[in-house]
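Presented below, as structure tokens, is a lone chain in the form predicted on its own.
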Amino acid sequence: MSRAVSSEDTRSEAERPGPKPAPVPEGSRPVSVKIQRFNPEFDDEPHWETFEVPALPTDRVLNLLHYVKWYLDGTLAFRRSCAHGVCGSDAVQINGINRLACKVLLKDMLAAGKQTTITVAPIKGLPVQKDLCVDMEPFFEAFKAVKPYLIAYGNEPSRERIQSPADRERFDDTTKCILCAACTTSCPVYWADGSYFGPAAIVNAHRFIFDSRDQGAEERLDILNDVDGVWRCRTTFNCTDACPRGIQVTKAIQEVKRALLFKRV
């Protein structure tokens, strides 16, 4: 049986309709999105490209990046996953400040009565792979180096390790880290010398150093007492300002310093 051929199949390429125009939501206003671009296959240095994007006050910066990729330039590279501030994968510089693109609302950035320009660049201190994507391996190597897991010696317990609410509260703040690297890559010491462990690694060490069930605090403190450890911190508070989870990063670093000075937790 012969297959029916639609009228569209028989039209020449010139007669077929082109791609649909990019949508413009009702009530939107144009925003200039200036993005730092870098493609290692063609570029020697990063450069800037600007896109005009229709934006609503309820949009997030991540929505603008989606619009650019889906409708204006499909070659744009950036990371995102949950889009709800939980995975931490879309950390970028927005107007020069480390933020999660999925948490920054346009209503907080739109300039009244004039054109708004939003700059988006990759986080600093890590090698750029393409556009807004950076190589996270150095960051995760520092994270793994501080042994961010429960260490317990002796025989395996016959029941769960009980912890009081007060003991849990002691390290509650540093359990909130989502490893987005926003704090570490906002640190000028980390920019200057990538060998510094960085705030995120220290925060995750803190989470176990002050856990009453853990027996590896001294090991972690010895690691952080190294020349590239906690003493490199200059207390600029950049890390605390950059944290999308509201962790008191600088406070945690100071508590680790005190634990070293007084030799315990």
Second form
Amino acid sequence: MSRAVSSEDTRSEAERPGPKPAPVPEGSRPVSVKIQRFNPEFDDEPHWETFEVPALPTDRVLNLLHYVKWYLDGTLAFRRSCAHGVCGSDAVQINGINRLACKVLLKDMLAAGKQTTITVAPIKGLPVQKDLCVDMEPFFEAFKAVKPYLIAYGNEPSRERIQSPADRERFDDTTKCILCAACTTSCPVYWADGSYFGPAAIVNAHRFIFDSRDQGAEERLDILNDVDGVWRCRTTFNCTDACPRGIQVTKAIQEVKRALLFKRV
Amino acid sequence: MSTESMALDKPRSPRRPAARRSNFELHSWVFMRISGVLLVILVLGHLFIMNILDGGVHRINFAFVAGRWSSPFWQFWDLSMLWLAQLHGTNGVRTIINDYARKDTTRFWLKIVLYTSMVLIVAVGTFVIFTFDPNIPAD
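Take the protein just shown as the form predicted on its own and give its structure as the form predicted in complex with its partner chain.
Whole complex next, starting from this chain.
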């Protein structure tokens, strides 16, 4: 079959009309990428689609998604911006665990000697807009509700607000948050009831509550002391496990609980 | 500066109601921990006395219960076990209802059922412990 075609068509591959075949890099091996698809214009329910993608051990899951979008199915929708684990756009559920697609290496996922299947689904608990894109607005609403900005009363200081390294150390961990929503959408309480503030909002409240330059700790603690606040946390540690920045999320939540319990920041 | 921070507050008028400044959730959280620890002692002690000590369940009869409840110590033990278990369990189920009830009306009625059953069981149990009469004639 292929001989009959090539005998008539003497042009090289690049000159031939029609779509170019998808490139297969040297040293790659085929991987099944099972993606949860949903198009609100045609689908009532999400469904799964599987693509065969050539993968290198040095690839990241994001590269596989790019491959699908660029060569196999251009209608695939997903978010990514920096692609280097800093912007927090591409949080997805990979093999059932919330991860940034740009930080999961294929060499950690390839099963030795057999076919590897990688499932990619949108993060849970937020409404799916299309394929892997979710509506982040409820997540940001909870974030804004904890007043994640410096609150200082009285006259503006004439000098820089000085802070000792020890004071800074108290909230250092929670400054690392990139608002990717991996923690909040791994939380079973958030799945069940979206009115819970969720780990990410508490982490960002923690960042200011324990800041020695900030004076709004009491306001934020009041907000987090309510029905939808820290007391709904069941310490399942899903959030700590999901955080791509390695923030000790559950520990931060416990520190807020302790501040409320002993009325001491 | 102060006007700026005023403008920043609630940038997109959040849908959340203002914090109620109530410590109820904090207190119920603390109660769950303390009652949990107490219940471990009370319930395991109860199970040990009833099922293992001195021939276990086979010696339990009306006279055994009557004998135990003649002592204020065991009355207090059983009473605190009843109250703590009921309040602890009710608070746990209340949390689950808060988590999983989707509609406010469902939440309201489930809680009504829960609180009614709790009050009934606590009332009947307390009544029996305090008014137990060891001299009921056996039929």
